[in-house]
Amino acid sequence: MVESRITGIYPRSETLIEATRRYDKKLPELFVKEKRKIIAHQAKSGITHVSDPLVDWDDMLRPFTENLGGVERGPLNRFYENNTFYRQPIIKGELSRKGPITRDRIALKLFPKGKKWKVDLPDPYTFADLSDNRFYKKKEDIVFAFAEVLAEEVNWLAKQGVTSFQLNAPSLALANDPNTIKQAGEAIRVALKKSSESAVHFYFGDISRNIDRFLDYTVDMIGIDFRSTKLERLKGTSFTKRLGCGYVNAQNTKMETPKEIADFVIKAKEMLSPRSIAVMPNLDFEFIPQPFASRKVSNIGKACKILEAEKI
């Protein structure tokens, strides 16, 4: 079976968007209803690693501005070069996990049987990079403190039945300093030490110049945004891990056909010879309307069927 997954935050339906704008009293129920629908669509489409669509997260760091000791919720900041914003964490004390941070943010009871359960979390370097630090002396201190927090959270989630963890690392994809990349990799090792299946997904940046450093990370899979990193620039790479093939464009409503997706995956396999491939979008689908995201998820599933028929 060809693996497949989605990444991070899924777009809300128009109904849910309107409900959040008017602060509907039934909003928690509406979030659950929406999550149930999206999780069911993943399963129906044949997605192998089903994940919570995180429609109640607002941004990738939000739960860590609400349920993490030492952090206060800060102002809205632009999320990289996109027309979206995130609530900046303000670090005013030592980071401390006082209990499960994602307990009320991951709908574990909705995950279907017979599928791998995947949870997406921010990688330690990205958290540190996007935060306003008013306590720690150095950024690397934040990186390792947050890695320890994630290690506890991953351990708790694993005990609830989560089998796969994906750390999303946009800031790390933009990093250039070798020492920074090495330290970030060690922090990721700490964060995922209790995971049975691990991945780091890099997006928003061309990682071809640092691919060998990232392949040294202690993870099972390296996910690549192939809209930012051109496949041809990785030619000659000894790809020693599983490849998260982020080809489907989550920032554009133009629809890739199942055959187009399958053809790219075949090309990536022939060029890189990874241990295995997971078909996925290049990043979160939150940037496009839900109907388009859902069609793209369906096409990922159909592409996997083409690949299975060709015994890829």
Contents of the next structure:
Amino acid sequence: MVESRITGIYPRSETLIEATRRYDKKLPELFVKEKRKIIAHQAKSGITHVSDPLVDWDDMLRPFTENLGGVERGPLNRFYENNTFYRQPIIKGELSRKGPITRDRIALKLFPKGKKWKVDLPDPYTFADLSDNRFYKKKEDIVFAFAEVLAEEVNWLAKQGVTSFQLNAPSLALANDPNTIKQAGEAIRVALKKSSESAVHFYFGDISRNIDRFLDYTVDMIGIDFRSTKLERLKGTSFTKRLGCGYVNAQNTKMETPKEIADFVIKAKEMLSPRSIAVMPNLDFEFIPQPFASRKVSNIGKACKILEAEKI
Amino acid sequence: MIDRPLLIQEIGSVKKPEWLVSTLKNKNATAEQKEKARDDAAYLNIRMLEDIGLDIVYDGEARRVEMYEYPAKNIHGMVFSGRVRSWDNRYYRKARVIDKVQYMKCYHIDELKFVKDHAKKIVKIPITGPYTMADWSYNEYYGTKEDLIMGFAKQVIRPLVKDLVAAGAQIVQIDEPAATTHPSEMKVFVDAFNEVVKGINAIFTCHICYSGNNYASLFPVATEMKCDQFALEFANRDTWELGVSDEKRIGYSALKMFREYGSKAGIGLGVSDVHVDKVEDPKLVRDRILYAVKVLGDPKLVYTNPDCGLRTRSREIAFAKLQAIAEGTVMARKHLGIPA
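For the form predicted together with its partner chain instead of the form predicted on its own, what are the coordinates?
Shown next: the complete complex, the earlier chain at its head.
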């Protein structure tokens, strides 16, 4: 079976958007209902690693911004090069975890049996990079403090039955300093030490210059946003890990056909010879309306069937 | 620019009154009743803004749904795909470009005529610029994003501006909140802006907000723009403490770049954070203005305004914030010995 996964925050339906805008009293129930529907769609489409669509996360850091000791909610900041904004965490004290941060934000009860459960979390360097540090002496101090927090969270989630963890690392995709990248990798090792299956997904940046450094990370899979990193620029890379093949464009409504997706995966496999491949979008689908995202999820599933038929 | 220092202006939108929204949603309301309600809201906004003490006004964008959706509805080649999140529970309708974009009609002409007929102060019309229209759309038609941006500039926004100026617009604010989103695209942003305004006899200002890199990507290209004033968001990133030191006014550090690059353009100084209900103390507004004058060296270069449109705040909060801006500006004028 060809592996497939969805990444990060999924778009809300029009019904849920309306409910959030009027602060509907039944919002918690509506979030659960929406998550159930989206997870069912993932399963029906044949996605192998089912994940919570995070429709109740206002941005990728928010549960941590609001629940970590030492952190306050800051101003709206642009989220990379998008017309999307996040609340900047302001770090005013030592990072501390008061309890399971994602307890009410990951719907573990909705995960279907017979599928792998995947949880998406922000990578330590990205959290530090997107924060306003008013406490620690150096950025790397935040990176490692957050890695320790994540390690506790991963440990708790693993005990609840989560088998696969994906750290989303847009800031790291944009990093250039070799020492920074090396330290970030060490922090990821700390964060994921209790994870049985681990991945880091790099998006919003061209990682071709640093791909060898990322391949040194102690994770099972490297996910790549192939809209930012051209496949041809990775030619000659000895791809010693599993490849998260982020070809499906989560930032444009233009629809890729299943065959187009499958053809790209075959090309990537021939060029990089990874240990195995997971088909995925290049990043979070929250940048397109839900009906388009849902069609793209279906097409990922159909592409996997084509690949299976061709014994890829 | 206008040869008077520290003029007070707004950026664009204020929240629609409940009665206007109810009338527009009422299926039994006639087209005439809806138009009358829009006129009433526009008139009320103009009066409110002028009574507060603003020197440059518009109608609070009372007739527009939203800065992107309204023009997109009136441009050939665009179809709506659904809503996409801007932040938290705030969404905007995003369109797909599925054909060559084309100007169909002057979609701001009626509101401009109404404002000109009813405003006693200087009128400034805000319009959404070509770069933002392109950046906020899904490109399913043009070969490159650059082609799409220049398509908007040449085929839509320039004809629109020509028609508005022919109808009497003297100050046109080109809203480009997306401008600094992609630093690598600054050249095409500037090319598109200059393409829109070239040879047209009017004052052109450009509103940009929530830059991811504190406006660093505006330079050096901003000096090549045929732009008379940059109206920018600053208060969102500033402290709430009084004072005119660099430390207290950390949110205004980007002003130094304008000075260092020798920019002659005016600055529309965002002195009120539009994303919080807390209303600024007029003394804080005063200090923000005095800091800007200190950095730029000339009060004639400074205009005062909120960071952005105020539509996300209640009308009470929005007008209280504008009142604070007006009072703070008067205090700054007094401090600098500028006649009211």
